[in-house]
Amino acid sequence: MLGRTLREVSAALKQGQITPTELYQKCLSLIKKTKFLNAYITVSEDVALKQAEDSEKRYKKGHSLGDLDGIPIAVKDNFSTSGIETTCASNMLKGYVPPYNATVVQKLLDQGAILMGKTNLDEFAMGSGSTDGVFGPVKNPWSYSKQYREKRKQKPHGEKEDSNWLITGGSSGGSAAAVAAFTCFAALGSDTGGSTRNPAAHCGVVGFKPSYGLVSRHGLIPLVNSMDVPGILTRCVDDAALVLGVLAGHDPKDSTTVQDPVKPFTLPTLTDVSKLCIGIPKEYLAPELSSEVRSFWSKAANLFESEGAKVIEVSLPHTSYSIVCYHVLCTSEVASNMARFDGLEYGHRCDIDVSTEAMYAATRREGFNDVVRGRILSGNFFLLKENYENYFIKAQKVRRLIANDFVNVFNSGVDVLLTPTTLSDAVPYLEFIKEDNRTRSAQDDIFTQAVNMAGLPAVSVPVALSNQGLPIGLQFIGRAFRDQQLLTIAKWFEKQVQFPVIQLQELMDDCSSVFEIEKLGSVSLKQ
């Protein structure tokens, strides 16, 4: 049951093949078994049990609330959850229990979803490895997969002595790991510069970033207000579309959301891609791009071409400025947003009472890690009166040029862009931490952050396994508010490449039957 898609499990619940409480128990036991992955910060065992029991009563009466009724989900720990601690993986918010639910959380609960827990992240979602939160790094489930172990030709042994484990990517690494390890069927992440797509690519799941304004940000603890969007992590494209149908739409509490009503939709099954035009941005052929990712990228382009689609090289001329521009705008907004954590109203407060200023300073020194403090300092530097014009305003102008690059490409008749999501497959933790957070984020956000600055929808789809037996994802970028068209094309592509299921037998001896589904490819891109 756990290896199935959200839609399949929803059908099984409706037919009575399994009950919501049984499903909850299965997921909970798996969460406990995979505790060492550190995917969850808080497991909301009692709340989830109550939700599962309520769902079961509804099914018995034949009154299910919809496709998500009784489905276990997880939520990144920077979304407010009423009565459940919300920490952003920071000392600043340890012990903070919000009095309300984020709109996206409320929408899922209104549909009967079961909230299994809150997932781990980089502190305040600043990072690309899920290694910098106060609760420790998240381990990639693929570190323990049969595919990866066989390639490394070593006998599986206890996770304690295994120092070769891989990062999940970030900052929504906990959510990606939770979905990849079968502990839930869908999870919420957030995406400011790639934080949902990056870990999705490293963990072999689908990571979808909706158009800015399609999904409410109310209750998502802000990082960069003009770029943040709630993201969706699932095991297949159809499931992401299902969750999007529930989350999308206007929210009076978020003035940046669309005014028009959004109807839930089912993705059509594309049979003919010959009318499509796929753009390949030439600037995305970065020198740091690994040869494996490059090769899968060109194979994917060939796949579209062989099925009759028009594949053309396009230019996004301002790409080389985008990461610097993103850094200036991101840190500036971070500096402004983090000012609210002053030790007065909520969150951590130090013991110093010499003066208000001393209390502020000590609270923030104790509450924030170096990464967050560094970004606050950078941002405040860019916002200084003498620097404001040269940095912040200039970056705003460059952002407009970057957004226009995308508009021009889409106006030239391109339907979607096909790009890499990450430079390579997941790297071992010990290698990842050799570089500092800022260097890492600048490298890892290279293909993803421009989309946030332009407000476009994008999805990372797992394509194939690398030579090391690790997932590689490719990114599709669509026109603003054409999320449905984007997901339809991604769904066609997903069906063609038949990405293999992660095999975690050694890890889950009791549940091994679930994981022995061999789904190896029909048109695997390995040719």
Second form
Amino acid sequence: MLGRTLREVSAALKQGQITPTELYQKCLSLIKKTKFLNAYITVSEDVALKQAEDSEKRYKKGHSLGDLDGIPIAVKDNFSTSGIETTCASNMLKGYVPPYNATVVQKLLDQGAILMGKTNLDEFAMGSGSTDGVFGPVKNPWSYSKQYREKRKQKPHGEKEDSNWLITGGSSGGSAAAVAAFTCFAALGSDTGGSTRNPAAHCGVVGFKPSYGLVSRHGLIPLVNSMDVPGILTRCVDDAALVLGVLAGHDPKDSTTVQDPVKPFTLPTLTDVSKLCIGIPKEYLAPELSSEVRSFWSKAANLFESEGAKVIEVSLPHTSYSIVCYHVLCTSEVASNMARFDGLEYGHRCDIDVSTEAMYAATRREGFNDVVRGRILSGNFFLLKENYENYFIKAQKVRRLIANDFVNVFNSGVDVLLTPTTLSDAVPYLEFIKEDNRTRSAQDDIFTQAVNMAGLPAVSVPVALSNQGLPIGLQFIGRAFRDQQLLTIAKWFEKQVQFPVIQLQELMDDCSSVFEIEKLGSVSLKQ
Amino acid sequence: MAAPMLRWCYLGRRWVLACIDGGSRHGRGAAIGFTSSRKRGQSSVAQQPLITAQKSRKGEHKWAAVVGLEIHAQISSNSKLFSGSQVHFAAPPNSLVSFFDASLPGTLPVLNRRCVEAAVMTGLALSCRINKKSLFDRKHYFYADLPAGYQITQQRLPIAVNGSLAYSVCAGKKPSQVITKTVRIKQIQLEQDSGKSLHDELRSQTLIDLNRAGVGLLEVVLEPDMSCGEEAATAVRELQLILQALGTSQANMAEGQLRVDANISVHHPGEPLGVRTEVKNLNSARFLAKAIDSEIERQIHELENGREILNETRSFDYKLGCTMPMRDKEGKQDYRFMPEPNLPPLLLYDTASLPPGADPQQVINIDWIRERLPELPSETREKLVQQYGMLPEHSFALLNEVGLLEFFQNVIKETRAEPKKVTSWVLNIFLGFLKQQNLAVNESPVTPAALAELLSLLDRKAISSSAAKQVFEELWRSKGKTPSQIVSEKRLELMQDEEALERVCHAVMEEHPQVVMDVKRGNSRAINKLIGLVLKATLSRADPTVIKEILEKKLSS
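Could you give the coordinates for the form predicted together with its partner chain, as opposed to the form predicted on its own above?
Every chain and every other molecule in the complex is listed next, the one we just looked at coming first.
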């Protein structure tokens, strides 16, 4: 049952094959068994039980609230959850219990979803590995998959098995791992430069970043307000569309959401792609791109072409400036957004009480890690009067050019862009931490982050397993507010590639019964 | 010392007018001078601050002072600028604080339509250009009563720019010699107020009240077109009246709804402007002019003694009567301005640009607001002068006190007395009583109806004017009685029996042959003495004009 998609389990609930409390128990037991993944910071066991029981009552009365009623979900720990600790994986917010729900959380709960817990991340979502949070790194479930283990046995390494676990990517690594390890059916991430799509690619799940303004940010603890979007992680594209249908729409509490009403929708099943035009941005052929990812990318392009779609090379000429531009804009907003954490109203406060200033300084030194402090420092530097024009204003102008690149491409008739999501498959933790957070973020965001600058919708779809037996994802980028079209194409693609299901039986042999792993589908993009 | 040359616009004079001028009781309707324009269009050139300097004692140097103001007016609205919290003065600490006001992570600002309309109204009333697109910015600084670590303001593109404010100041020895001056308004911006810090020195702690945090402010920036404390104070007073007339701010200085910072420098005319200081928190009408003038004097004193003026922030110590450097404002602040990313540009429309089918709840139409602007104080004063033949300075006085104009108009409505009479009674006697007892107009024991009846009695010569004053005193003391009741109880009606009056006149003349002789010898003033004596003998119940007639008749016979 746990291996099913959200839609499938929703149908099972409706048919009475399983009850919400049974489903809750199964997920909870798996969360406990996979505790070592460190995917969850807080497991809201009691609240979730209550929600499951309420849901069960509704089902018994035949008053189900809809497709999400009784569905276990998880939420990244940078969304405010009323009565449930919300830490952003930072000492600064340890013990902080918000008095309100983020709009997206509220919408899920209003539909009867069961909140299993809050997932791990990089501190304040600043990172691309989910390794830099105060609660420790998240381990990629694929590290323990049959597929990966079998490949590793072939290569003599001599290292201890357990020291070689892989990162999930980030910063929504906890949410990606939670979905990948079957502990929930959908999870919320956040996406500022790729933080939903990157871990989705590394964990073999669908990671969707909606158009900026389509989904409310109210209650999402911000990283970069002008780029943050709540992200959706699911096992298939249809599930992402279902969750989007619940979340999308104007929120009076977020003035940057679109006014136009958004209706719930189901994705059509595309049979004919011959009228589509798929753009392949040539600038995304980065030298750091692994040959494997590159090869899957071109196979995917070929797949579209062979089915009759027009596949053309396009140019996004300002792509190479994206990373440095992002660095300036991101750190500037970070410096501003983090100013509120002063130990006065909430969160951590140091013991020093010599003066208010001394209290601020010590509180912030103790509360933030090096990455956050580093970004605050550079952001404040860029915002100084003497630097503002040279850095911030210039970066804004470059941002406009980057956004215009996309506009131009889409105006030329391209429906979606097809790109890699990440440079390679997931790397081992020990490998990952050889570079610092800044370098890593700069490298890992290169395919994902320009999208945030332009506010476009993008989705990472798992494509196939690498030689190592690890997932590889590809990204589709759509026109602004054409999220449905984007997901429709992604759904078609997903069906073609038949990405294999993660096999975790070995790891959790005692609970193998909970998995009803279907037969491996054919991997049409197998190398 | 520079004091003498600035004295012409110094505080003193307006207190001379205090009997018909607004005083300051808890700053309520606090007077900061009234003056008026005799002639329309007689205004100073705004761009060139009037040179106020006269020869110093040594007769060598002339100094001119340049004063600019930044005025923060709290917007009168039910809820805060970006949150739904209520706005109330003196509510229990931290009882009006939303999650946004406390800067809980993840909360976002939502702009209050009422505050935008208030800004547009104020901009229009001050002849500003309203920007159809304006932007919000974050201004960063760490302070305990600024929870987010930044204030949302409009630094780059404010909602209104390029306006002007006309005000009138005394120009000569007589209060009626007034000229209208104009100060340019650089901009009006919407911004958030901060919370309040209460420093408990004893326990060495600071307590924070966030009730005020996030209340909408209009920051009105006045160009440095003023040249002394009184000009600044008068301009502020006029702005205060305008805001109150518009209802966009209660503008009560004592409750902190109107706060003033002044930028001050001095220089020799014809030379570049001097280094300026900023005097912060001039939050009392009483001290506004005084603080500015004392800072001007200080700067001149420093310069004349070969010292330099530092570009610094100072505060006014009202006990010492001078400005002092502010310790916690030392060093240069870099506010690291940044666009507020959570608020889209603020778009306003006029009838021409209004998108068809736009939801009136979602758009603000500048023309619609313009058509509904209430009467402004200058128009009200003009009308009073036209309608009642009132002296301009009296029209200023009527507007200067909260509720006084309404009181006046209610009296006028119900009395047969001449408007001039009413004006004089309201401004001299009624206001005098209020001042003496430190009362506001709405606390007066005498109602407009009572005063109207009293003045009607006076008008139809039922009582003498001195009797009228007695009646008024009685009205003030014993609430609930009508003037007619008092007149009959105290037997104050005028003697209608002319024969009886003639007898009294006769008796007085008999008793004072010397005075009668004086009159007959041509001392015209002596008759007044006789009139006084007759009045006294009738206990003020006779009409002096009738007495005069009788006396004249008797004297000439």
